[in-house]
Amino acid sequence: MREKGCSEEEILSLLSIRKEKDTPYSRILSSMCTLPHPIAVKAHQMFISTNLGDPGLFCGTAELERMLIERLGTLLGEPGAGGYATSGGTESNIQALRIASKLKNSKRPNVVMPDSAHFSFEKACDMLGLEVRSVPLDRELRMDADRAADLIDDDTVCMVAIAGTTEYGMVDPIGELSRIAAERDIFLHVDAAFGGLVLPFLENAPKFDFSLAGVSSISLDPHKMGMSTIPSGCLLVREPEVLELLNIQTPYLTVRQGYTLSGTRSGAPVAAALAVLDHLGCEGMRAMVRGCMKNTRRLIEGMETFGFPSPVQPDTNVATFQCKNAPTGWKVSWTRQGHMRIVCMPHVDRSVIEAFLKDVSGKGPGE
């Protein structure tokens, strides 16, 4: 650190400097994260200096987030849901398996989840010591419900589903899943931190939602496809009670307990996540995310022409191909069978489609 500091021409010029070393995003078809819509960053600027964590300071702000739950829940076919804004997807689903572990006391817990789900239920289990127990995939890329059936035993605190795999694009068969969960007792968390805000705005979307009575929780995240400022990410739980069971004494704040995971949490992106609701509406979102949709299937279209077949067709915005190599300048990734894989995020809008397709076309099947 330096002894003297710098003028604020000279931090903003190195702030500059090294923000040009970014990938634009109109170069980004890997990300689930878009540019922010512009009302996000004006909410996000406006509660900069809030923290929810002290929650009685900043009364206002904690009104936003029950309203953000609120709106959510509604959504999701709960207006009663309890819960609360995360940092993302990661929280959300620590703190869903935390909640699911304290609901069945077991000396061998495991939990069930497909080999789509994602990385960030190995952290979740490393660090609460649950077994993962890996449920085989369809061909279609969802999790086969039966294969689940077999493996929940006893010690079974958790069944997991993903509505929108952040590989494929898949939903899980959750209605199933549902079924099985009810029947079984066993708490079932979807992870829908990708099409949690695509499917409801879709037409014959496939139910993943609390309107199933065996989905205990939800996980979705505001800054994917809610277009919000990073980082921006929601727990939903049917039974508002069930987050009591992750409840610290925090003696020395305007509230005696608290059951977030983090202590110190911006109410900016709350505030930026309220902002874009209730500003585009159930109408709003619907057009983006048929625009969205429009383009993948464009996108498919495109690539099969050119030779790149898609393994599977997606529920959401996120395609793939059989094709080894990208145009140069394109920032896409690869699942680990290695395919291809975009997702056709706002900002990856028919121009950008039709600019790939252009450098794509170039190029033979397997190239």
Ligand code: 0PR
Second form
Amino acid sequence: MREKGCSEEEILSLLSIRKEKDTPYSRILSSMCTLPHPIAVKAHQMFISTNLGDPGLFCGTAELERMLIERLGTLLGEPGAGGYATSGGTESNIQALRIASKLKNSKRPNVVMPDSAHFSFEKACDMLGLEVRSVPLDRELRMDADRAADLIDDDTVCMVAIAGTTEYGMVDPIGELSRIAAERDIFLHVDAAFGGLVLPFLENAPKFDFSLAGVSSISLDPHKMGMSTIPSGCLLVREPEVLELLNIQTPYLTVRQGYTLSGTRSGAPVAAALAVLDHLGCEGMRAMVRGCMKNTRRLIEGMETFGFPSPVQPDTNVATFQCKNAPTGWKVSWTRQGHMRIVCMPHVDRSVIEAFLKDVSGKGPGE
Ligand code: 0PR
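Swap state to the form predicted in complex with the ligand from the form predicted on its own:
Once more the chain from above appears, this time first in line as the rest of the complex follows.
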């Protein structure tokens, strides 16, 4: 660290030089994050110094967190759901598995999850000493429910299903998995980190939420399709009491106990997430999601015309292609099966899609 501080001008110059090295969102087709909505930025700035780690000091911010959980619980079919704001899908998934493990005391606990599960579950299982039982996917890249049922035994503490897979945007057969979970008394965690703010706003979307009796908990990330600021995730549980299983004593805080994984937690992304949901309302969210799905279909149709078919028709706005090379300047990602993957987030608007397709066709700039 330098001995004498330097001017604000110098600092801002140092920062902007680095910022220019970042890829602009207009070229990022691989991310599940997006540009935050302007109302999210305003809300974030207002709450930038708040700490939900000591909620008694920030009662108003804590109220916003409760409002956010209530809005999302209602959206997901259970207005009385419990939950809290996490740093994202990883923390929510870890906490869900902690709850499930504590609910069922097993000496050799295992978790049944699809091959498509996000790598955060690998971290969670490693931390918690849980055996991973991977369920193969069917031809449409959804978890095979029969195979899942076969893998469940007396030591299964949790079954995981995905609503909007990271790589292919698919939704597992959660109705069927919910029936199996209820029948066999297994905790069912739905990872809707991505799809949780897509599916409720789509027509004819498959059911995935608390309206299915067997669903015990849900991860949902406002910093993905909620256009909130980073880091913004939420864990929701059907029965609020199960959160208390994670309680530890916090003697010198304004509250005596806490169940969150993080200690210090910014209230800024919480305010931002709530601001976007209330500002857009269901109507605005529907329009945003409809636009993303329309762009996804346009991209798939365009790529097919150029001879790059999609391996699946996605349930959400994640498009994948049998295509080996991306045109220069674009940031796409690749699935484990080697497909090109493009997430049609709100910043990937129609003009971005058309510019990308133009470059794929070889008629773009630089050709
Ligand atoms: N569950 C699902 C279904 C996810 O897709 C993700 C992340 C997580 C959980 C974990 O969420 P957090 O990263 O918030 O903890 N999915 C994206 C992915 O791995 C995250 C991402 C975002 C990656 C932007 C790259 C990127 O540029 O693809």
